[in-house]
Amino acid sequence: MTTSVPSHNETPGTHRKGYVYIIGAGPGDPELLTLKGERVLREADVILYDDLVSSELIERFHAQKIYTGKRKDSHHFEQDEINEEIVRHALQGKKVARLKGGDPFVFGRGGEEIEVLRNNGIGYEIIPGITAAHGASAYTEIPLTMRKISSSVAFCTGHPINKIQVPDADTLVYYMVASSVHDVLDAVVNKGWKDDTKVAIVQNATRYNQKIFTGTLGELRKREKALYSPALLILGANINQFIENNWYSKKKKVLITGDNEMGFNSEKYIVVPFPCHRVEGADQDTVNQCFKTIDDYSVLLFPSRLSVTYFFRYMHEFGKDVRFLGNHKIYTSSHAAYTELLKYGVIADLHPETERSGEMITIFREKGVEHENILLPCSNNGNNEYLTLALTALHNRVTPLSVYYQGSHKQGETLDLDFIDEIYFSSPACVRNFKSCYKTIPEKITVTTANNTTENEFRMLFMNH
């Protein structure tokens, strides 16, 4: 016989607490998240986010989502309620995220938020992440040490402006400087700091829409020039010529709507995703049935990460593993959709290298898929008709199943066009819902599309005036 024993946060007869990760998101970009901090976010109950932590982060995961952004002059929750919105999910039990931008010690609060955890019983852990100055320095090219010109660094923080601090080292980095960065500079010359000091201000570091203002801290302390959270400013001497022409600054940024990211190798662009729709279950009953006749079909065919996403997610619900597909040819007509499938350890039958649906269907002609009975798990939105029409025509027959709604995108971050050089449209509907949020393209940018009728659709939205 066993006997359990209470963990140090329980007393016999009482309810269990949960356990509380506090977590850096790192600056911007959403890969700079560590492994661990992906992980623990696929298992939490509940993510409680700040402003910092972008949508694209975000929505990777399944759990409850409370957004507890916080900016000067404009805080959705106060700290004090953020910390008892953090008390009040662990006490309920659950596996509570708090997620916050750069590091959880460096100017994130997150020693407040442990105390306040401290003093309920509740045990938790910190995993760091990368800080604003690092990922700044490191997506600016702007070494924050260097042999012989840096060997010490300081981070500061521009508020509050009557106590900001100068401290004596080589490198001086400011957090929070978008509405102070000119009492920053004058501090920073009362201290004795020459005009010929080399300046960098770099606003929305690591994201698509990085910008860097340069020059001297004679000029930037003359220069009116507007600037929005976050922002961060650098002063030193290891301030290089590379900046204006860095490897970030290189690369193509790309805006996808929807899930097909193919054909963007990370080595020369930068992808900013735009997802074209709201996403909602299907209708249970609707599933369920299919899978009770499941082996009246030969192929399962996926055309997009969700298809395979929420097709899994209805068949785990029905009682069934990847066994239960032991007999099926499994297809994909998108990387996106392959590559979710090996999460499954599903790897395709079929996939052809491309996005193109004439190319596509070429394939599927060169590799006999005829005479099938085709399962195409995919959306309510119809943008798979050109497909079904043309496997229909190699003499298959399709059977389209709603496995996820696709409704009117709802736009969260407005995205800056201004630093978008090519958009990529996957869908209609993905056109449609780009329209329903940016009237217009800037001619600057180009335009592609995954397919004749997405191509059409583009055409007659944004073209046609």
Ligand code: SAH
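Whichever C-alpha set is largest while still superposing within 1.5 Å between the two forms counts as the rigid core. Because the structure is predicted, anything quoted here is derived from the model rather than measured. Numbering follows the first chain given and starts at 1. First, how it differs from the form predicted together with this ligand.
Annotation: Cα of residue 303 displaced by at least 2 Å between these two forms, core superposition. Annotation for residue 364: C-alpha shift of 2 angstroms or more between these two forms, rigid core superposed. Residue 140: CA moves less than 2 Å between these two forms after rigid-core fitting.
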Contents of the next structure:
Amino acid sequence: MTTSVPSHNETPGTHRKGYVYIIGAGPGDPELLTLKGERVLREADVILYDDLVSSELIERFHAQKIYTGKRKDSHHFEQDEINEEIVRHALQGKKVARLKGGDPFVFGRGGEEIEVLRNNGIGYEIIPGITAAHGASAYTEIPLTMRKISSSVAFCTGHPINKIQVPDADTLVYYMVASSVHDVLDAVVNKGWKDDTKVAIVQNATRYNQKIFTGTLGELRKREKALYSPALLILGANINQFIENNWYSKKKKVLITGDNEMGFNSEKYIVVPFPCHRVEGADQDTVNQCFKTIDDYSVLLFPSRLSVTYFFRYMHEFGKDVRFLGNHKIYTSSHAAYTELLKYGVIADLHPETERSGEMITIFREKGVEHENILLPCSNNGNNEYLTLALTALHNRVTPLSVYYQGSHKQGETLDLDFIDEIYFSSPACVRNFKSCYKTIPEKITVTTANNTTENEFRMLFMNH
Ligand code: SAH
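I've shown you the form predicted alone. Could you give me the structure of the form predicted together with this ligand?
After this comes the whole thing, all chains and molecules, with the earlier chain placed first.
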């Protein structure tokens, strides 16, 4: 008996016209995304995202991604164009995720976007996000209200300068103050706020490079004008003495190169990822074609962790579970692939005991792996040649199937090493990739490496011996 698996694109009632989710990404720390937002982003066909959405967050999802911000090196999107782009994708019947920094309805122009959707008869939902004020408040220990000290809070904007408002509230939070901090402070003083009022500027709130500037209203007005971006200005008596030494600033920041998930204790560390490779899913149609003839193969050989992850993802999307592979022998040529398979309830029939290259070839020879028809799910970069050659020499037929693509990684946002305490290099390739972005490593940074070859590469490239 066959049953049909519902398409992941189906949204009740709005099947043909597509559907749009306006999602708040939160202030920066990727873990501050809601569970609902995360689910929808995983299911989306296309994600249109803004400047303030961190690349670390966006890289977790595999939909088509369209940057709609104003970065200098790419097309500058005006709001009308963004609206058109959202509508265009929705009318193609897609599940569209419109991802915005913070909350879509707090200085986020979410209101304008839904108006356009309404006018075009396109169904939508709004998923709230943690707004920058809430993120900054939590990650700097500034309560926005506090019994007996502050019983009201107002969110305001420092832009445009000639329209700065100073509402009657105990705590004021100003957004968009990059170049207008002094204008806001002047407006606040004109409204009668005292020179000894406590003030904090929180830049890059909830990110590894969060920075806080504090003082009184009088002191900050005397300081030189500076550009703070993105930053919030907070004023009020609830700014306490803990702010400089808050829980977030006490953590060590460790930069992890590569896709190695190290067990850094989150109570002590903030992990800042530095991927060496850009990874994307392969062409689903080609993979599906291969699934249709899966019974032609006698063996599946997984060389890497990602080959397992992507193969199983496509297999599930194809509507199949592990029983689909019930008649196949399953081999891995790395320990990482072996442990990844265990997550899917599969114990590989053959796997290496150590990470020594070439060990698998000995195993294949000893176990008499001959005359098999082997499917090799892998990436496009073809570095499995030694496996293929050895298996072919043993009279096996090996068919590679690209289930993911790897390209060199361009760091979207350049990382500021001044904020980093430790760097972990997971492979020699990661050392080389890092060297192409940064010529030197500041002395205060501790460096650790995964193994001897990585250590040697690091010494050669960064220590000149
Ligand atoms: N919808 C967003 C705000 C967009 S307006 C939200 O709810 O947070 C852009 C402004 O938000 C920036 O100029 C800055 O004032 C503020 N902002 C966004 N992310 C921030 C961050 N991580 N740290 C400090 N300010 C931030």
